[in-house]
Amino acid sequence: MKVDLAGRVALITGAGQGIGEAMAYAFSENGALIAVNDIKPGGAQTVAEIEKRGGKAKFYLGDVGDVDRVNAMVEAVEADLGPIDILVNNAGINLGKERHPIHEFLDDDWHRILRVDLDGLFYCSRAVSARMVKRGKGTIINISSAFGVVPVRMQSAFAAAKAGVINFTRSHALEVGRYGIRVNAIAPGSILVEGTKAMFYSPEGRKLGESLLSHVALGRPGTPEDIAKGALYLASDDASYVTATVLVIDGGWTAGFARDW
């Protein structure tokens, strides 16, 4: 997929592996500068791949739920690479194998989710838009996942983050859309990054990834690269009328369950 982002500047969190490593890659591709956000110095290597490939690029180690750390990111990103033309929300966490029900949630389980899906999501869209509303122009992108769409068991604090993310996405659109700016957001769903390859995919995981496979209707989970074509799109200029949307990226699991009844 090629489009044209020669020149403008990129900031994307959490872009040191999976997703985020993919959308980085897409967008260096396709002329993108591209600010590689991650709380790991993995990121570091992101970089160096992107340069690799004859693109530009630098690392920013940060905590996107640090409101300091957001705002010293968004402005030495400035300083370093040029204005943010395009940011893409892409941080996130979630529990690992060990999840719970609501009435065994732990208090610092539910904070720390959404101290950095939903608050580190709120501080980097903050900064970012107060730049592009004095220029007039720009592009925000947030992922969100499948699990903000359609309920889902033993991960309320997950849930619940990527609902809000959702209607925040919606309410920012509104408020910055005659400014000349786009707020929009992606909803993956299996997405075979190295989490889910542990959890869905090993031996002693098999019957729970068939069982999930089994309500996707292409019968497969996506890969990074599915995620980083539609935020591709949702970057461009084709895009350029598409405003407070979400693009399911899920391979129809969100649009039913499949039973026999």
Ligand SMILES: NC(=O)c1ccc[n+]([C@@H]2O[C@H](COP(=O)([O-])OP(=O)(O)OC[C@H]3O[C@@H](n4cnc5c(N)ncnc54)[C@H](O)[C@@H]3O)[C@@H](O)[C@H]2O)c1
Contents of the next structure:
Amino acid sequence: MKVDLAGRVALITGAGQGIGEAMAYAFSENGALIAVNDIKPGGAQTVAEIEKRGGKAKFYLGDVGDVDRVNAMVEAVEADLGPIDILVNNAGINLGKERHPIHEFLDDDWHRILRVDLDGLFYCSRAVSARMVKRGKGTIINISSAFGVVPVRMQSAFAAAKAGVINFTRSHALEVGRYGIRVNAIAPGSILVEGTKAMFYSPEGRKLGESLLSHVALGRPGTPEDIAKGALYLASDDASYVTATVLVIDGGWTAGFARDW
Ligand SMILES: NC(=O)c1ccc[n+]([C@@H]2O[C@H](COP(=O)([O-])OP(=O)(O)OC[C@H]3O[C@@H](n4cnc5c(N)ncnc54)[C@H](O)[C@@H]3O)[C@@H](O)[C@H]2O)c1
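Next block: the form predicted in complex with the named molecule, after the form predicted alone:
In what comes next, the whole complex appears, and the chain from above leads the way.
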């Protein structure tokens, strides 16, 4: 997919692997300079791969849930690469295999998930949009989830956080539209990344995977590139009249929830 992001600076959080990594490559291939953030050192490999392909990128190790680190990172990105044109709030976590109903949900799990999925997204949005407002341009993409759109059992923190991301996105868009800034969300369905591969699409997870895919109209999991293409569109000037919206990229999964009974 080709859009024109020539010379734009894009900060992508959690871009060391998975969907964030795929977005980093896609944005770079379309001309953007990439600030790769991740809490794990693996982000350096994303940068190395971008440079190998002839693009420009820099790694910023750090936790999006640490407000001081976020503020320092945003300042450093602008000093190193230039004003941030695109922010993708992608870093996010959920429970692993062990899941609990609300009446057994652990405080630690609740706070750990909300700290990254909501606090981190807020800290990055605040720091970057303060600068975008002054310049009167920019665009922000927040990665929510199909489970921000429809409810799910046993993952209350993730469901609450990702639904929160959607209304935060719309509220932010209302605030900054007058400054020429667009804010949108993407709600991915089940996407093939390391974690989901292990849980649903490995021989051990086959039963779970088959049950999940029986609800997906297109009958397959999505790829990180499927999400990256949506993000490319939203980041580009082709989407100049698109704000406060949620692009659901889920192969028809959320529609399936309403249909099944
Ligand atoms: N894969 C899916 O099926 C799926 C579905 C719906 C939504 N999502 C959302 O998409 C986004 C990307 O998920 P993914 O599947 O690529 O996950 P992933 O676990 O493969 O990648 C997430 C990346 O974020 C990084 N990260 C985690 N906590 C961080 C923090 N505090 N600060 C900075 N970086 C941090 C991780 O180190 C990792 O590199 C997440 O917000 C996730 O909730 C994924």
